[in-house]
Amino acid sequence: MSEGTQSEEPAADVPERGGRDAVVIGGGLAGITAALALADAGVRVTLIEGRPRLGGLAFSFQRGELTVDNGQHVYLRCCTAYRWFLDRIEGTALAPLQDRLDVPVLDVDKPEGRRLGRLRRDALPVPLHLGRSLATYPHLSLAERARVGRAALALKGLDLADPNLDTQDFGSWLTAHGQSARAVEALWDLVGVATLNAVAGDSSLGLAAMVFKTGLLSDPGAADIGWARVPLGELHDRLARKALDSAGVRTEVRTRVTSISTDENGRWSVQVPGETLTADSVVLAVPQREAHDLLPHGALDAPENLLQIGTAPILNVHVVYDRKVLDKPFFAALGTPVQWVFDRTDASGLREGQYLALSQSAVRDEIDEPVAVLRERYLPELERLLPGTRGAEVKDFFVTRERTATFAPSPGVGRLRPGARTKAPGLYLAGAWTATGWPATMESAVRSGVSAADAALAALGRPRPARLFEFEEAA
């Protein structure tokens, strides 16, 4: 679910002639954010993406005249690195963060009705940022809040660099610090399905500790949401382009490279039809299956693990009415299949109506039920949920599905992760599922493309841009 300053020191816009050469394979948030750190050294970078345009799996395409993203991605006030990266491609002012965090909750499993709750923050200092919210919480009763709080202060005190928190589930640790079904659903999974992928029972205690004592419990602004107020493409594609040619990158998409080797004298060719392109650094940027298939023999002691890291779906369900109908930028839901909703008519260019993106995170169930389905199942939860809907007429209904969103963050999925460096000199590695210790979001694939070209940059003996590393200041 990632706005700092350039720095004034000069750094190489474009590359020194007579610098080193790196091929970095994959375009999404990893690959671009490694290629502009290369590039902003003055390594001759070339970047070469088999899609038609850059993004990942945080893009948009057109559906009429509805510019759609493919599915909705936020970031936090913590997310440092994503922060840079915004920044980097002067995107920072189109994607911005809340002054304080703010979620509107929404129960509609109430005898009572329909009621609405928040989870903001107040301007204290951590954990009190939070304790007015939390006494006040309606989905939970006072014993319920109670004992999250003192759950909270047990999770605040675990130790990420503990390996056993990986073997670990946080469903076990949640029930074994007294936390409720209903706490789990109307809190913990609220937070952690959205960011991890996973409900609590599926996820590894070390990364959800991770989510929760980063988002929320170590500083009192570090979970306020950021998302863009544009379509994603002109975030990760129009703009990241421009500044990738910018930075003098050659960018080469709609081309798929088919294979990757060493000559007699260490350099790497990488093979894309009709072309060897050659290369002191190659850094690999794609899923984690596909870096398997083009790694050399003995890149990675157990290349196997790759193929072990599972993957998690994302559905994204959307829907234009005739009118407006809801009034908040965004809210989450409980007592009810849809988790989060997201108001994106400005951004898809929506003239007249309103344009409402339901996101769906751990959904294997739901990911490839028929349209029709779905459309049976949805719209009356958002007519429970949006009194407005009940009398308004359903212009486009539709769903974008991403089967392998993310990698699974299952207990155990620590120790596959490889990181940035391999054992095959020159070769390096970039990805959210790589070992950035955070989930698959966008931080974790910008952290993976500094990481690489870090690890590049050391092998090449070139110096770090000074700005690239500004991120780490701000953490």
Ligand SMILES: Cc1cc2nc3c(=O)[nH]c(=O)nc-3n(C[C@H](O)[C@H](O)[C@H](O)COP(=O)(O)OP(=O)(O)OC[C@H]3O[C@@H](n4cnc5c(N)ncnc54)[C@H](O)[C@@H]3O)c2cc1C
The other form holds:
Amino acid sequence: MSEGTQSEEPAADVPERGGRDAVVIGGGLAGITAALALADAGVRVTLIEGRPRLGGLAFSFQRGELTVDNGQHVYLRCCTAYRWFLDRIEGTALAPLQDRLDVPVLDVDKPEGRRLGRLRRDALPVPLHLGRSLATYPHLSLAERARVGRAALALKGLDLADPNLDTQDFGSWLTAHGQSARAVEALWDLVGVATLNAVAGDSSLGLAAMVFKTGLLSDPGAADIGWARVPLGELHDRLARKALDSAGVRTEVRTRVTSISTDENGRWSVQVPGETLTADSVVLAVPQREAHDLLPHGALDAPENLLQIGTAPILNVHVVYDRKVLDKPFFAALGTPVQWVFDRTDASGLREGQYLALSQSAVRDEIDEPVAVLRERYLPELERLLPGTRGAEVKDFFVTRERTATFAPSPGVGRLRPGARTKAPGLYLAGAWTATGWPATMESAVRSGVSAADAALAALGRPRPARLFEFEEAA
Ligand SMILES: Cc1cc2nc3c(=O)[nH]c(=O)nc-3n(C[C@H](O)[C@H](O)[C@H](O)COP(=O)(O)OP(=O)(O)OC[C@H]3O[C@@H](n4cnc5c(N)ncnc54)[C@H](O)[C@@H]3O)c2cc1C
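Could you output the structure for the form predicted together with this ligand, given that the previous block was the form predicted on its own?
Okay, now the whole complex, with that chain kicking things off.
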């Protein structure tokens, strides 16, 4: 970080900020969003990130010729805030959505061998858009399919504003609504584990209902899947940085905030090594544990709640083959420990062969397994799933482990998640873990950044930038 105290004068190429300034702490999606939103409203913003790059939990790194994502990320068409974010950083074309939801689901645990099913939608109104796909889904019996339809309608009737939903677990609700263990595995958990990072029995009914209602039962196109065709760092670091620079945000990476405090006039001081930044507003967009440690006394009624929000891991298993072994961009798997498999070849820059990334959510038992153990487990499973791998040479095998990938969406987590406003005037919270109503996703992170910026702007008496709030609220 440059030396000296932050200048109060705007740089020559930065629009006049009218003396209002903010420090945003944390350069993940929540912090980037808050910084952009505040700068767009004319506030002078400094964004501080501890690591050498922006993007937080959704980033890329180099491994030889490969550019690797720490974990496969997808979003859905209903993620209106993340889509706004992609637009704002001019990244939409690099992370396109499917024209229509289409998920190949391969079951390898059938007596007759491998069986491919598909979850896709038709151009029909909700819930008929999924009717044909469900009726022909081969991984469930006829009776199970009928019961899934009835449970989906019951789910649609749940009131997401009812706080009691958060006290119940989704697994018990599914059982009470006639869902067999097979239906949970082959349908509800197939979607739920990937979006919530927990099996149904470990998930809050409130969060699960939110995911399924918004994604599958709101708008026919809501669950169409989008993912980056470039490394995540291209979006969340390079393009985000470009957007921040042109919005006039001063961004400092490799800079950890060690404390924050206010003076008697309510002006904030943010301490980083060798410098004290001062500001009217501070947005704390760091993970919940770090937020707890930085929060000044009295800023939250129950700061200990932040420490009670659990975390859940995600493991990615990366395999480079010497040849093409998969002819689809991705698929989901049943009857095997493998969950979702993505073709990362083009995005990674690999020139020969094929690079697959296995995205393994809610893997508490596996996250610390040695690479050799994971290799022995997963390569034979890929041979069962993809016959083309049987004669192929494995050129590279490695794993990426994110032990605190998301907050655990356990029943009761809702009451632990604070909103953007704190009791300390001028101090706001952001992060996927705050009270956005969404599970820990890129969508939740962006929404939280918008909420924090909105609250800060209201207190500063600044008009909201209209284009910030163009995205629609969730159903
Ligand atoms: C492997 C994996 C797969 C995932 N898959 C998906 C997916 O498919 N779809 C999806 O929507 N979401 C997915 N997620 C979740 C998504 O990545 C996160 O919810 C989101 O990126 C969180 O953003 P954030 O800004 O809230 O927090 P973070 O990304 O955690 O950002 C917080 C930032 O604060 C910085 N920081 C902390 N302390 C300090 C300090 N004292 N000073 C300065 N900086 C500090 C950190 O370095 C970090 O960059 C996945 C996550 C992982 C890990």
